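Shown next as structure tokens: one chain only, the form predicted on its own.
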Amino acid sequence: MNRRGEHDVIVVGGGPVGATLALALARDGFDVALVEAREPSFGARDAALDPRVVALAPDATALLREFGAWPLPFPERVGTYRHMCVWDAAAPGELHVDAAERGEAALGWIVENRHLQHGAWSAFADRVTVVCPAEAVAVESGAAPAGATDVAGADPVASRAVLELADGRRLRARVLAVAEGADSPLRTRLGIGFTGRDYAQRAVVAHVATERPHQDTAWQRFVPGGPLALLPLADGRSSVVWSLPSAEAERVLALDDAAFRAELGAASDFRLGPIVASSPRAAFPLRLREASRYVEGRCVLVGDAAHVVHPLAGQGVNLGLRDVACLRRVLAEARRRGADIGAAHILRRYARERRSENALAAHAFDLIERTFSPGSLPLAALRGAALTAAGRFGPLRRLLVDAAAGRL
């Protein structure tokens, strides 16, 4: 940072996506500041597992590896899934996917949220200016003519985005990336709205031990109320993500441990035998959100600040990391051409590419949720047949394998 508090890029939000963006751009030679409201707590090597986990696809781990954030600080805590099994409680038929079909070692990895964040923060070294704890209270989005260049004297200070902090500091940058998450205050301050819907569901999460091993398999069953996933953890347990109507989720949260294990075992069809132990439970609301636009002046939305999808496919963080890869490429190309990295046409290039893929993914997951929701029970026989057909039809099966491994 120079004496005027200026940077090439300011990233607001130090979660897994924001921290990875800051690291990626800093490793590419940009002057980057990361602003985060709270000091992160990563936990010790033997700390209890974070109840929130993500299913990382191979392209996501490749990006993390490129910038020194993978393998993670405690690699023994990372679960691997090599197989996936999907079936429907209301109809016969199921789908099996195997990484070996594409000659891969894994379809993906199950990682704790805070552990993923830890990986990026531990790789910052002195590359990223970390401003934490710091609350962003105001933003000026800045502007730049579409053809602006980075030639000395051609890009005035007035064209920078300006971030004001609660302590009175004002930071300036050619680009300000908003990665605060689904309820981003800066997105609101920028006047960017969103469309979507509330699923009137909550995802109940916990870690469980089962009678039989998880077999490095991600198990997903569509049950009345919503999908249930059991994801393989490195210590032999499984991470549960159980989507339920809000009132039903409250009931499940209130069960004693024995009753919870019994209901969960029945809901999972006892594929892994009885549930023999369970961690404390938590829950979070399920929503579909798409920002009305990704760019305002020199400010750009990334990750959940731009898009929130149903967790049934475990793709939320993967989509965010693809935002990171795209923005990194767009900014690097602009710099090579001597262009102003915050020019309108530069940031619109990122927005066009990512809005297209993110919208397609969001609506695909929404369609799956609607198709397998309790209100679509008359389609149950067709759903079961569709799962069976998808597993047997070669081209479609290959497409599903690619999707499971994050290649789409």
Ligand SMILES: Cc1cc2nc3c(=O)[nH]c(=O)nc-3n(C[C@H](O)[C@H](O)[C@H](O)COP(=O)(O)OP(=O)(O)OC[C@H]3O[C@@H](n4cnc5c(N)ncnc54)[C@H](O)[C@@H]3O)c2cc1C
Contents of the next structure:
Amino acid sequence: MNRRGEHDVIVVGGGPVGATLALALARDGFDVALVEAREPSFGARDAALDPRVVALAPDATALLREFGAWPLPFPERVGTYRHMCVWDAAAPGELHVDAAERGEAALGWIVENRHLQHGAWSAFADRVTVVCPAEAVAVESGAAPAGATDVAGADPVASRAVLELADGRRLRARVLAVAEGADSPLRTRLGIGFTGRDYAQRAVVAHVATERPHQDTAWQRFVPGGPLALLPLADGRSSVVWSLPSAEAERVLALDDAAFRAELGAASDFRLGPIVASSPRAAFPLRLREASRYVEGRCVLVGDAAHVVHPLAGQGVNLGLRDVACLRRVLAEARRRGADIGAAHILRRYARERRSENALAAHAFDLIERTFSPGSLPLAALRGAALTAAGRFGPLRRLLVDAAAGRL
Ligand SMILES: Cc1cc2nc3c(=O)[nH]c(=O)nc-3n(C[C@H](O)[C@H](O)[C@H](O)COP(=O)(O)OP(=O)(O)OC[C@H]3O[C@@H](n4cnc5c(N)ncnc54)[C@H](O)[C@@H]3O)c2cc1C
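The form predicted together with this ligand is what I want next, because the block you gave corresponds to the form predicted on its own; please supply it.
Every chain and every other molecule in the complex is listed next, the one we just looked at coming first.
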């Protein structure tokens, strides 16, 4: 930072995506400030597990490694899934996928949300100027005045994005990356729309112990209320992500432990036997959202601030990490050519690439959700047939294995 409180890049939001972006750009030699509203609590090595976990495909962990945020500080807390089993309550047929088919050791890893964030924060050292706790409350986008020409290589010194914090401090940067998550206030202040649909569902999450071991397998069953996933944790338990219609999720949240375990056992087809213990439960709303544009002036959206997808494919963080990879590449190229990294034509390159890929992914997951949603029971037979066919038909099977590994 120079004496005027100025940086190359300010990242607002130190969640998994924002923190990784700050780290990746700082390692590339940019002067980066990270503004985060809440002091993160990563927990000790033996702390209780974060109720919220994410499944990371090999593609995502390869990106984290490239950015310097993998392996995580407590690797013994990372669960590994080597197999995947998907089946449908309303139709016969099931799909099994095995990492060995690809000659790989794992299909992916199950990581606590706050632990993923910890991975990036613990690698900052003195490379990133951390401004935390500090809430961003206002922004000037640094947009060029109407009629100004957008010339490659030009660096209008006066033009910077300006961020105002709740305590009155003002920070300036050539690029301001908004990584505030789905409810991003700055996105609204920038006048960027965020539209989509609510699934009228909530995901109930908890960690459970089962009578039989999880066998390093990610189990996913399509039940009438919505998809139910049991993801293998490193401590032998499984992490539950149970998508349910909102009212039903409220009811399940309110059940006593014994009733919850009984209902969950039945919903999981007792694949792992009865549920013998369960942690406190939490719930998250499920929605599909896309920003109407990714760039305003010198400000860009990344991660959930730009796109929110249904968690059934476990791709939210993965898409955010691809945003990080793209923005990193675009800014590095601009710097190599001596251009202003925040010039409109530079940031548009990022927006074009990421907006189309994220939109494709969001609509693919939406299509899966519609096909398997409770209201589409006539499709049940088709789903069962599809799962059976996928299990037997080599090319389709490979496609699904690639999807599970985050290679699509
Ligand atoms: C039930 C559920 C299951 C999921 N499972 C998976 C999965 O298996 N795999 C996967 O890849 N994804 C999964 N996801 C999605 C994943 O959790 C999100 O994509 C991811 O957390 C987005 O990260 P982010 O950094 O963009 O935003 P966030 O995690 O929301 O972080 C935003 C950060 O910005 C900070 N902030 C906000 N406003 C301000 C402000 N004004 N000033 C300063 N700081 C601010 C917040 O404090 C927060 O730290 C799941 C989501 C849900 C709900």
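Positions refer to the first chain, counted from 1. Rigid core here is just the name for the largest C-alpha set that superposes within 1.5 Å across the two forms. For clarity, every value in this text was computed on a predicted model and none was experimentally measured.
Superposition of the core reveals a Cα shift of less than 2 Å for G43 between the two forms. If you fit the rigid core between the two forms, you'll see the Cα of E66 move by 2 angstroms or more.
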